[in-house]
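For reference, the chain that follows is the form predicted on its own, supplied as structure tokens.
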Amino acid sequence: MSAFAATFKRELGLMWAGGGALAPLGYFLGATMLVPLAMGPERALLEAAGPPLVWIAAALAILATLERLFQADLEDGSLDQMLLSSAPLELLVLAKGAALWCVVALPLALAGAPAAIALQAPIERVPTIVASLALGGAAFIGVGLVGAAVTAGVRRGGVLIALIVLPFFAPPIIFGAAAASGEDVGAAISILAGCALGAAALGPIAAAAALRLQAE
């Protein structure tokens, strides 16, 4: 656990120092805040289109952060140190994912509140939207760890990551948008939580296996 904590603190510091949260947060807010200007003031239209747009913007914002997640470790030798560590590589990968969730996914979830209000969502639905985005961010990152690990040795692998992970982004987007729309909220949140737990449990294992192949 000390290795997990050390890796988490290191990644958290590197991501904050590099302004890791600003670009995805700016993209998310820009995409969601400009939609009402483009679609017009019709409330019914915004209420219908708002939840899916919020979720698509969140998914693409997180996707944009994945390309360099393991590439930098492979280039500067940090991956070799992770492999030589006495701690399981899966635990260290989980620490990187947890740091990414804190720096990127959590601010995006909180930013979902003003975005939902701008898209005419009822005020009472805003906490559900924030909670569902936090769960969805965990699911996106868990899956994204695998795509980032598989493409760590590929220069400009952003398109390849998208091809790998976007099909797995579909279930969280579907059930997250359903929860944000107020349709079967309890069931949608439960399935979304299952997606997040499954991705958080299986993602680091698959990503660690891919990183071991990268290092050979």
Contents of the next structure:
Amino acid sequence: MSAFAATFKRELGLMWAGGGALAPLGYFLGATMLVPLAMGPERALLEAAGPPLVWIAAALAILATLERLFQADLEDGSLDQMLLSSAPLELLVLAKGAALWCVVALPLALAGAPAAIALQAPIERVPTIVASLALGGAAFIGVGLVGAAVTAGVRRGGVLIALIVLPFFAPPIIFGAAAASGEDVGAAISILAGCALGAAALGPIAAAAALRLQAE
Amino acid sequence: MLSTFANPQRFMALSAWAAPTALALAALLFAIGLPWALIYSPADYQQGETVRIMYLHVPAAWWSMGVYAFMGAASFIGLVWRHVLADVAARAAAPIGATFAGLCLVTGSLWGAPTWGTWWEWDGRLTSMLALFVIYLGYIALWNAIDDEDRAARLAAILCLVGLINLPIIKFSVDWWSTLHQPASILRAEGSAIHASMMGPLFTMAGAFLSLFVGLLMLNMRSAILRRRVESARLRAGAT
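Given the form predicted on its own above, I would also like to look at the protein as it appears in the form predicted together with its partner chain.
What follows is the entire complex, opening with the chain shown before.
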């Protein structure tokens, strides 16, 4: 467990030093800002389209952080150290994912509140939107670990990661945006939580298998 | 049993006649199935003549999933037993499966326009099929992006196995989200719901698609193996 804690702390420090959530947050707010400019500021239109668009902006902001996730570890030898460690690689990958969730997904979920309000979402729905974004972030990161791991050795793999990961973003997007829009919230949140748990449990296993090949 | 066919030498000998045989069988089945399906089979009492698109749409849909399942099995064999031939087979199958998935989407859209009154509907079956098509593209792109073939094979195999999760979603999407796409009508507990006169051409076309896949797969695998041989021969020539 201490290996998990040590990796988690190290990754938190590295991600924080690398700018933390600043770039993804800026990306997220910039993308949401474009929505009313593209659709026009009509209230009724924004009320319907706002929460799903906040979800899409959050998904893309997380996607943008994935490209470098394992590349630095591969280049500077950290990955070899992780493989030499007696702790299973799966656990260390999970720690990395957890750190990414804390540094990027959680601030994005909180930023979802002002973004949703600016897009005319009813105030009473904002807590649901924030909670759904926090859960969805876990699902995106779980899947994203796999995409980042299989493309870790590819130069400028950003577009490739997007192509690989985006179809697997579909289930959390479907249920997350449904919850954010206030349709059948209880059921949608439950299925979304299932997606998050499944991705967080299986993603590190597949990602670790890919990383072992990358280090060979 | 498996290792008998895993020898590239033996595969080249076998496929030298098996690939043209499969393609000839495909040509024969298309020659029977296409006129049967497009001209001689009965029109549907509700859909009229548009039902004939189904004879392309359904086999393409079946085999786009079947090819992916085949790639999943080949990926698993390639990962566990490190058979080069399994890696080659998985890679060679991907563009064929992607084409079937694309054909399924296009024919479905062409059929939907007159029948449903819309080219596209975001229901569960259509969306999960589109996801399958994109997963195929991502799989092919990952192969192309990594230079080291052994590493590319195993990384792509991991991606392929992760993508298998989409197959049950496609199959059961019509039950989970009961929207526009019709539910299963052939593989059902109560027996098939389509008329016997439509089964003949449908299964002939499905057989034609399968033979086409097997033939093209073997051709793709042969050219991949030959390319590897040329490359290694070139490396050896350069080394001396």
